[in-house]
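Only one chain is shown below, in structure tokens, and it's the form predicted alone.
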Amino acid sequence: MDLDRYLERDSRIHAADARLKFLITIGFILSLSLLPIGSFLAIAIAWVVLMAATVVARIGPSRVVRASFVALPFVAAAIPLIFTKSGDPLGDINLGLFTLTASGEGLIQFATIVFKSWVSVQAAVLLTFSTRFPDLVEALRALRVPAIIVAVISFMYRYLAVLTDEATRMMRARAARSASPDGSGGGSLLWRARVVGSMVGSLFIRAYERSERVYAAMQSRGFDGTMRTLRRRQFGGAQWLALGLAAVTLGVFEVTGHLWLPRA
């Protein structure tokens, strides 16, 4: 298991220091998250920068809209805005106990969100595909986020491929020990639950030793929290220069989405 998404290419967005590619893409987000319930142009208008920004990377719109993909079911929880809102009734909806009402502006509500989101998580893809994990670790960690949270982030980064390794082998033991002639794997439903719940306390019970031994051997090593690493870029003059006009283009974007542009 990568947790990497990184895709190798010859770009200025490529290149770019992670600590400002992260700097971006939040204020970004922040940008749409801020925007009035309706501002469809607005949003469409950060979709096709974002997506031109897919084009200097190299990476093309079609990768990273399809990876945007796995995101959109999360969004069901905005679907009862739909029903709770009051505003022009759309129509009805009769469940046998209940009748559910859809209003416009509810539509209006949860179109908004969705959009965002879908716009939003197609930002951070593209920071994930031009930006490699450990930079992003080593980012977050020189703009001071909280260490424990970096430890976290890295850790996790470190040694979920191990467990899945791990789980995979257990996976494969199973199968091998409840094949049937027919191909069916052996043993009813309710059994095979149980091996599954056996097999998640028996890794529980693994990655909990390990990490365990992985702690003591870190401290025997000299390990006090901090996690440090050979090459560290300094964030120049044209990493702030680029930072700036960011901000600047962003704070215009959201001015002009609240009191020029359109809304629905």
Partner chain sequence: MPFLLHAPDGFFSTPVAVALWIVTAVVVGYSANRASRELDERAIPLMGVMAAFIFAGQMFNFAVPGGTSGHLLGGVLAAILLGPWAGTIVMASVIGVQALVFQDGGLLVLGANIFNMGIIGTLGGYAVYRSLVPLLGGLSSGRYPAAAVAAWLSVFVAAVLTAFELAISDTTSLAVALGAMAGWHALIGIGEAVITVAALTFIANSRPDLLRFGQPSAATA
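Please supply the corresponding structure for the form predicted in complex with the partner chain (the preceding block corresponds to the form predicted alone).
This part shows the chain on its own.
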């Protein structure tokens, strides 16, 4: 598993303030979310702009598009829309026991949801690819996420690699101990789930003991419960200007999408 998703590039987008990027990404996803059903042209425009941004970031569209397929399984959740929405019937699918009738309205609504979602995922991918994790955490802090959560997230990220490595080693050990003659995984389903449970329990104890060692190490370095950070970048005039411009652009885009752009 690749835990470090940041891609080091020398670009304007990488250099931009993380808070600014975070807010613009959320605004971008929000404006997509608010578009009416069938706004395919508006979604396409948003996508082209996003792809242009990936080029400016020197990451390129293909990398971002490839990473966006993680959300694909969820598409299944919207498929029923094609058949349950009333509207012009497009055709029947005979399943033997019953017949499903697809409607044009349902199909348009389904496609709207899937395309909106797909472009939104790509926007989030670009944010992750172009922003270092500590900067993202700083952005959360600036956006008034409770201090304890910011601290927990930054600790979590620090120990993610350690604990996922530990988990991977434990799974390798399980695979080495277990024969699976016909590829069935061996053992009953209940037994397999219980083995996983014991592994979770064992990992918990290891993690807990690690957290005690971490705490002792922090205490010996003078930790008193408050997290301090040396780097505090200023959110200055240039950032406010960029944020304002982005807000106006997204607002104009939204109004245009509602009033003037053709819809299916």
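Only the largest set of C-alpha atoms that superpose within 1.5 Å between the two forms is called the rigid core. Just so we're clear, the structure is a prediction, and the values are computed from it rather than from any experiment. Numbering follows the first chain given and starts at 1.
With the core held fixed, the Cα of Q219 is displaced between these two forms by 2 Å or more.
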